[in-house]
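This document starts with one chain, in the form predicted in complex with the partner chain, laid out as structure tokens.
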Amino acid sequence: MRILVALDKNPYSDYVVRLVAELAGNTWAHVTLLGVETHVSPGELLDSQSAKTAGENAVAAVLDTYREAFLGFFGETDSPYGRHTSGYKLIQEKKGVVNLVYPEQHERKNLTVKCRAGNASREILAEAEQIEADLIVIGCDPGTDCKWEGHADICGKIVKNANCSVFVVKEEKKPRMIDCCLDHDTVSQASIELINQLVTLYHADLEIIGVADAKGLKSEVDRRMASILDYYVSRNIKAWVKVVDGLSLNSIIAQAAEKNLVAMWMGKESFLDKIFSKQRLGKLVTSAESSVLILR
């Protein structure tokens, strides 16, 4: 599993790091911590991140503190990410992309720290493509516009355009249940597996919510829900199904999000894609009070 963690200087990034550390503690995933410097040109990135010129406000320096926090989650002997070494060199991977390279750690799994220059959403998506991420995790303040520096609605843009699943983290909580909304029958194996890992992480129950349109729940969706339910029940996960009207989905999501984690399967054939036209989906994700997981 490869997880891309998009980080900025806002406080929500602190608990994004903690959440990813917990998930990585279970999954031993390859993890990339990514920051984006939006105010410098790609050609100036390397110089701009130098501790001598930029000090502790440089994105690289901030990422270094996040790396410390991430590694702090693991014991010295148990960490799949190797010994807890400090002190990094800035190595340019290519124009506009700089890696923070640490002393040899003898790690089993990669913890990569890097900084990109440019438009935040574009660079995050480019990195996700490059590393073939299975999951992007990004923080956002609840119920407000995204506070990523210099850009509005970064999270919405990531959710709309990413090829992999995206976890928009808004608060630190342990959901007791994961509500998975489904309106089509094309559900990727990767998305089912990602839910498995989160159910394991949170010790959560699972509610599979079928979303009906004006004509009711499509028979193929009904069948798919049944097969997904069988899959989870046979693996001793407490799961059940329910069907809701698509028109009331917004209020259902708002209610569920108070205590649970809301996940939505958003495929190409998704009716949810129509309910939340690309623009509205971004808005829903950005303005939601609670974390949202978009499954692909």
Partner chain sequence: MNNEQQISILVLDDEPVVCKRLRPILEKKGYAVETFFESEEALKRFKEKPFHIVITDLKMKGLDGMQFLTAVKELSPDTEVIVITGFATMETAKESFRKGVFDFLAKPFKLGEISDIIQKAEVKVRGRIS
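For clarity, a rigid core is taken as the largest C-alpha set superposing within 1.5 Å between two forms. Not measured: the values here are computed from a predicted model. Residue numbers count along the first chain shown, from 1. First, how it differs from the form predicted alone.
Remark: with the core as the superposition reference, the CA shift of Y231 between the two forms reaches 2 Å or more. If you fit the rigid core between the two forms, you'll see the Cα of K94 move by less than 2 angstroms. With the core held fixed, the Cα of Q255 is displaced between the two forms by 2 Å or more.
So the form predicted in complex with the partner chain is up there; where is the form predicted alone?
Chain only, nothing else included.
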């Protein structure tokens, strides 16, 4: 599993780092910590990140502290990500992309730290494509502001345009319930396992929502949902299935997003993709009171 973590200088990013560390501790994922410098040109990025010119407000310096916080979750001897005892070097990968390179650590799993310069949503999506990320995790202001680095449209653009799963984290409090739309028979096993990880991480109950028409659930979807339910129950997860009609799905999701973590399968051939346009999906992320996970 490859996780891209988009980080800025705001307090919610501290929580996101700790959350991803817990998730990585269970999955041993390859992790990339990414900051985006939106106020300098790509050609100026390397110089702008040096301590002499930018002080402690440089994105690179902030990312270094997040890396330490991430590594602090693991013990000194059992960390798959290694540790470092001295500072980093700034190495330009290409124009507008700078890596923080640390001394050799004998790591078993990759922990990469880098900065990009430019439009935030575009650079985050570009990095996700480059590393073939399975999941983008990004925090934002709680409630309906959903601002990242002071901009309200970043998370919505990422959710609408990413080719991988996106987890928008809006609050520190742990949800007691995950409402998950996994109603299609093509839902990926990776998505099912990611839900399992989050249920375990949050110690939450799980409600699996299926969408039916006037004739009820299609037989293949019914069988798939039954197998998904068995998967979770066999892992001692408190889970159940709730079947709703398509016309009421919007209101049900909106209501769930006020207090629970909402997860939606939006992969290829997803039935939900026909109900939630890209614009509506972006609006859901912005308006939700709680965190939202879009699965692909």
